[in-house]
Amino acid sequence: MVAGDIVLTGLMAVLLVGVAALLTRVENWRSYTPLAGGGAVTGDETTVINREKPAGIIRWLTTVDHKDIGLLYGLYAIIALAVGGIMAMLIRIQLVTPAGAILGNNAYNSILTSHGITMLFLFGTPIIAAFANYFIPLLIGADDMAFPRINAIAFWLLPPAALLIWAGFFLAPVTDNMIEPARTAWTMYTPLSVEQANPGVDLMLLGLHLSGVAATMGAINFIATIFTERNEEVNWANLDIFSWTILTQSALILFAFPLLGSAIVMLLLDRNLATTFFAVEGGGPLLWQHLFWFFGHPEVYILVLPPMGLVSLILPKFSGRKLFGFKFVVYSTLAIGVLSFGVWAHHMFSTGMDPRLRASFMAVSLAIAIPSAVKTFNWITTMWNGRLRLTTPMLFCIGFVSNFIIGGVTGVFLASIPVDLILHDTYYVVGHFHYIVMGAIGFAAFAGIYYWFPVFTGRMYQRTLGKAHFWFSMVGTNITFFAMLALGYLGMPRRYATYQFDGAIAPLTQVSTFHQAATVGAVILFIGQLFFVWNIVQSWLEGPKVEDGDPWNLERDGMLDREFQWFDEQLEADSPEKDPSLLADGGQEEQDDS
């Protein structure tokens, strides 16, 4: 088995070798011209170039336009959200009863180590890079990204990585369970993950590891984009503030990706060359945690730093005001940029090491929220005395802000040691980040498809399933995960597929209460994200065509953006007529949605 994980690792190791080698061969990737058209310069002139795009198939696999590539990345969040959210109602149904409803300790632990990865590598990371690579160039006016090649190659890297990170689930029953799912958390610890002797643990790594290539590849293509493809009306005063996020984010790629590559690569070498990086007479399983975490905590705010930006740049549009204190919103995101790298050791205040380093990363932990709550109070000041328009996209923003509190109050309780002390690894901390993957980024995620949808679909989707969509969403989010907040503080620990209580510690009924209420809160959830599903999929294919540039109505408070002009220009271009009967989900043209 040894050798045939060494044959394995070789090979990946070759094809990227070899991917990488073919790169160093293609030539003036920066003055590559897309296939969508756009401009291309010669001397002091830019004449614009108009090609036809491949029909089918052919077109989406050989695609550099920013656009294609956007949407790309969307379809493969999605499906990432469809298999994360079934295997978390999988999680949910076992826990039902504490004995567990329908899955072994061993499928439990491989189904609950796949969800958090799927969930933050393969939806939280690209589900960004879809509105980035769609909509930074138009809002800053840019012909596309800097490297479109480099752009559709990564990613291009994200599906093998998905067939890596999941595979022990299709090669189990055509192996006789010789390689099955890793069963080692989405953390991997060691020295867990070097004693397991499964080769899917392996191809999990090496999937993870594709992904931040593919990550860091995009990082610095948007650094070099916003860098150097603006518009010359574009300077740094006036850049939108989901550009400050997305530039922002790419900065922390940079810095905790390779890190986690690194990481990855000794734990690779640990667990088949027998080297000793993280053994106990060697560097020590602490190690591993400290070079995880430092990357992993920058990772959350790459997750939730461009859904701020998303926020921040939607929530305006229907309060009828612009962003209280911009200037500000972007100092916060640049300081949370910068203390992100000081919080790593907060998730390892129970290990044991020295309190003078825990005090330290307590103080940094506490001051990172400064920074998050100045976001907050200029998103309420925004709304304050505005004209609100309560469509699909501004509940969604008012629910991540809602959301956003919650999950943030919790993780400043957790960042107090003697408060973590008690509440480490109890579902206290899977409510608290649950609050904010799924309440906030996810929301903001929503608030982003709703708001662009027209853009990027020619289409208006159907406003009262949106809605619907928002509330079964909004329910579901806080039945769940307060019914997990509770179960903390009732010394409820993570991870464990059944659960038997003694008396003293907490009444096992109260227990199973909250976990039977947590798994109805899972079940409206999912409900809410079928009504999604069906309204995006209806609405792209049949729903009414959108023939007004500002389908919001934007332009009446001096709000329209520059994607909204794009849009504007592309529609008149290729239907110059309008139809004034359209309705957009404000209701009628001069009316509030509300």
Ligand code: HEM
Contents of the next structure:
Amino acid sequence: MVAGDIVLTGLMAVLLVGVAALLTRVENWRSYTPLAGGGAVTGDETTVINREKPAGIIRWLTTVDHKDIGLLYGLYAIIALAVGGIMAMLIRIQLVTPAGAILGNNAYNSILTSHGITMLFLFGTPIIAAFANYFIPLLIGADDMAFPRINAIAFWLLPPAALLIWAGFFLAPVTDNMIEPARTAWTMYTPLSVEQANPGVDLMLLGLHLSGVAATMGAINFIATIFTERNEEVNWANLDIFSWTILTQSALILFAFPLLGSAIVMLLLDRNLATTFFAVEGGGPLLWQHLFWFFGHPEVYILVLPPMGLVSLILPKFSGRKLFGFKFVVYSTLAIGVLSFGVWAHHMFSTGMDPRLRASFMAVSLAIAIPSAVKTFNWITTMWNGRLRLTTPMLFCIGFVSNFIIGGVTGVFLASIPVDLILHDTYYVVGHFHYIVMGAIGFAAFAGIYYWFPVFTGRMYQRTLGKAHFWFSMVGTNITFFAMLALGYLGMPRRYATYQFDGAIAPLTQVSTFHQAATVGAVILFIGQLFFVWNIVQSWLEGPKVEDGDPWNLERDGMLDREFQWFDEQLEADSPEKDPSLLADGGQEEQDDS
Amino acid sequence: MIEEPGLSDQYPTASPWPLFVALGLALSEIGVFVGLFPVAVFGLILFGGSIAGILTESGYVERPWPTLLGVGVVLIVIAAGFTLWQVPVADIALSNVGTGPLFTRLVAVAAAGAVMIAMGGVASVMEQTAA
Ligand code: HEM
Ligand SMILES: [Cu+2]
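Go ahead and give the structure of the form predicted together with protoporphyrin IX containing FE (HEM), now that the form predicted alone is out.
All chains and molecules follow, beginning with the one already shown.
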């Protein structure tokens, strides 16, 4: 123990000295003091600025530019998507046979837990932050975020968060399984999560906590930016729909994530310092469920509102019509934001809670379907009689609407108490939320990436590969998750590593057939994502340069938004002999007057 | 003393501090919650130092040292408060470091605070006398 402490002390000391040395190398902090030049951000004695950013890796480690940070978020989210996706494939392969094909029970539970947390916290929230960081300032005509440095801090909290959440996988082999991956499921229900002595659970909780801190800092930043940094032409009446959804989402984050953070700290204290927040003699195990879902349900809207905003922004562009009932789309966003805090106990219908309370939660849960449906009708009406152009982003938007309808309707079924008592903790629930998290949120993210690809890369993606990506994703998603809905009706419980229950719980033949169908769908989905990665990487490196500031031909319908106008200005300002890779930076402000 | 301009003087969209604020916070949390004494101390120092740095760089304060000193004081007050509230008086003894899980963690926080106060104090004095 003592030896370990000494080693750790040495390591930490080396780290700290290294940090200090690095800082003195790249930064002249004496120049901050009044002794050497004003203490402002740029001392006036500085040499002629000829570039906006330092070169190479230092640029990415030190950037506070919202566009760079957006790209960093995007890269981070795509890596998390790949990790979570591989975990999902392992789960699906395991379940091809009733006895389980490749994993032991412990490994299955670890991977299941990490898959959920990775996708929700390391892919979902960051991919939204990627779009918001890059495009909100452009859409509202701001120079940057209100607090650029806080923006960078929020991003840099995420890599340590990911390492902590996955820590058990790295540490189990080197610590002789003393530290293992958490097996709590993403909901971390007590008493299970208190009783698992494994320190990997603590590390995962700390990682989640950091990601929550990051999300909260980001939310404060977006609220401040949208309120204070709009240019004079942008007012509340003509604020674009994506900014509205980010504003609402940020408000939800502001109320929900600090609560998750506190609940996690309470859980950590219960685990390490013998407090009794969730013990039977203290707050009781149900307290965790209430706290978790008071965060957890708003979280699902935190994840879905901005994608709805993306679709509301992109879908009209390829329908040749303005968004139908814009005002009502905004109102329904706000309504969902408010209502989402009043439905959390629909995750707890089967816990034996007071039936009168239960009924009121059912009522609000059914009510929240109304604003969701308003949006759906508005998207459909926007397309109605429109001049549809089935580009890749448009295909993903249409796929979003279609999948969201199935996900939403199954949600309404689950919100009804008698139905939920039968379907709770079955694959039906898994099918429901995957229609939304994969079929809707994932699809909207792809739509956004393709739609803005010219802006952030200066190049065009390959259309055929894009369409292949869409169709594989659409077909794969629907096979996989429809099979899960059927599995739920058959009574297959969720979170099982094997299913050799011989008809006692569910009819085995049908269950294995649908599991196999789900796996086939997952393979199709996976292949689709290979097209995606290939397309993005190759097109970014050598795709045809975009020469026109209006690559989607939006001018003719008068729908060229501010971000494309900005892009056009960048193209104009960028003289041809310039290094084309600088284009994405937009760091050309000083050339404007030339 | 005016040599090379630093990174954030040269480039308006670059700052070396955010990365280290985040790293400092992450290490502090791990150190304090998992109960790794050295990680907690160094993490908190890194965190406090980066806060002092970033506030100075962005012009909210003129010099980093008083901020560092202030963060140190805040940490000591927090640690002392928790100790008085949660640790029985008889157990507050240096020989108990390493045994009581809560007490050890609080000592780590206080130690980090003390180091920051010392660093901030000494640097302030040196700066005054050098000027
Ligand atoms: C139309 C509105 C919706 C309604 C009425 C609804 C209703 C429900 C209900 C009642 C459950 C609990 C089922 C159970 O465990 O027995 C549930 C689970 C879930 N829903 Fe929804 N839902 C809706 C929309 C959404 C959206 C938009 C998302 C995601 C962005 C989502 C994500 C989830 C998740 C992740 C779970 C499972 C949580 C878990 O137990 O792990 N739902 N939904
Ligand atoms: Cu819910």
